[in-house]
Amino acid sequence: MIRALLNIIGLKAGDTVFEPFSGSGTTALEAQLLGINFIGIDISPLCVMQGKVKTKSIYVIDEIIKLKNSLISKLKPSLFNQEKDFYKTLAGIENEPVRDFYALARLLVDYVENDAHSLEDMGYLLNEIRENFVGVRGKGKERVELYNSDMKKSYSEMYRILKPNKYAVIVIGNATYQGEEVKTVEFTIEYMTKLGFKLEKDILKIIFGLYNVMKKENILIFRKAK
């Protein structure tokens, strides 16, 4: 989907794309494959590491393979065990992309069910960092209000940094919270229009899966007017 969107908005090799919620690095990887320059940020240190590993590991694959056996021997019986000195051992690896690769391998294999466990394993205090995450601050109605406030800041920054006639693509959906549908899509279109964006396309994307909070998403393609 990301590659299709990059093509739809006409980005070519040498152009630059910015992702303010880079997540696990999907846009970063697709941009890399297409020769497009990528700038991305994310508040989650786990997501930042995932993006780095996805895009940088290919350049150090020989060293990753070379270190595999020696790391396993230091962390018996398995590289992915609960050895307390795991990060101390990794600290001896000078090459950061190689070090990140093995750190992420441990996190994804051991704690695939919950990112919280991975963040704790990385040494972060969840109660502190959650206050910086969009969509999880506050309770009840306040949570929705804080989410909208945070997204307004993000949308305003998108408008500020985007060049005239270039595109902002937002994939978003209406979730149900405390039994009521939160009109996030409508809110986004209204606020982006107020900022000076023009909605070029609104593409409906069905989400398959029994346990998804949202059953559909909207791919909103905006263009910044001159």
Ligand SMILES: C[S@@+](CC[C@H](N)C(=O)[O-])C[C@H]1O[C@@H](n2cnc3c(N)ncnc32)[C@H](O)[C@@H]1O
Second form
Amino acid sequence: MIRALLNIIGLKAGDTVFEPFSGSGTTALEAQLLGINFIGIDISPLCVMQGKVKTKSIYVIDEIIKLKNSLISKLKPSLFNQEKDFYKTLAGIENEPVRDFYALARLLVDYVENDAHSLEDMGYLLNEIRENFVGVRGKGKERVELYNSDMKKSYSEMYRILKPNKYAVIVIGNATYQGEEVKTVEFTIEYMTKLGFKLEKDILKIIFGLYNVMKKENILIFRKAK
Ligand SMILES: C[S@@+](CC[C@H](N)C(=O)[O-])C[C@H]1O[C@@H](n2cnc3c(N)ncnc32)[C@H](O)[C@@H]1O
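Having seen the form predicted alone, please provide the structure of the form predicted together with this ligand.
Entire complex below, previous chain first.
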């Protein structure tokens, strides 16, 4: 989907795309494959690391393969082992992308849980991250208000940094929170329009398979007026 979107908005090799919520680095990887420059940010250090590993490992693949057997032999043969000193072994690897690759591989293999465990394992304080994490701040009605005000800031920044006539693509869905539908899509269209964006396309995307709070999302393609 991301590749299709990059094509639809006409980005070519040498152009630059900015992804303010880069997640596990899907856009980073697709941009790399197409020769498009990528700038991305994410509040989660785990996501930042995933994005880096996805895009940089290809350049150090020989060293990754070379180290594989010796690293595996230092791990106890258990899927759930929690050997803390694995990081000590990793610290000895000078090449950062190689080190990150194995640090991430360990997190994904050892913890079949979720990001919380991984982040704690990496030494981050979950509460500190939570304070800046869009969508999880506050409780009840306040959560929706904080989400909206955080996203407004993000949308304004998108407008500020984008060149005139260029595109901002937002994939977003109306979530159900505490039994009520939150009209995030309408809110986004309204606010982006107020900022000076023009909605060029609104594509409905059904979420097949497992879903928790959303059954469909909208792909909103905006263009910054000249
Ligand atoms: C739905 S995911 C993004 C998926 C990504 N855009 C993609 O297409 O694969 C939302 C991301 O926003 C990040 N996030 C939440 N609050 C943030 C903030 N204040 N600044 C930057 N990123 C944030 C989360 O860590 C999460 O990775």
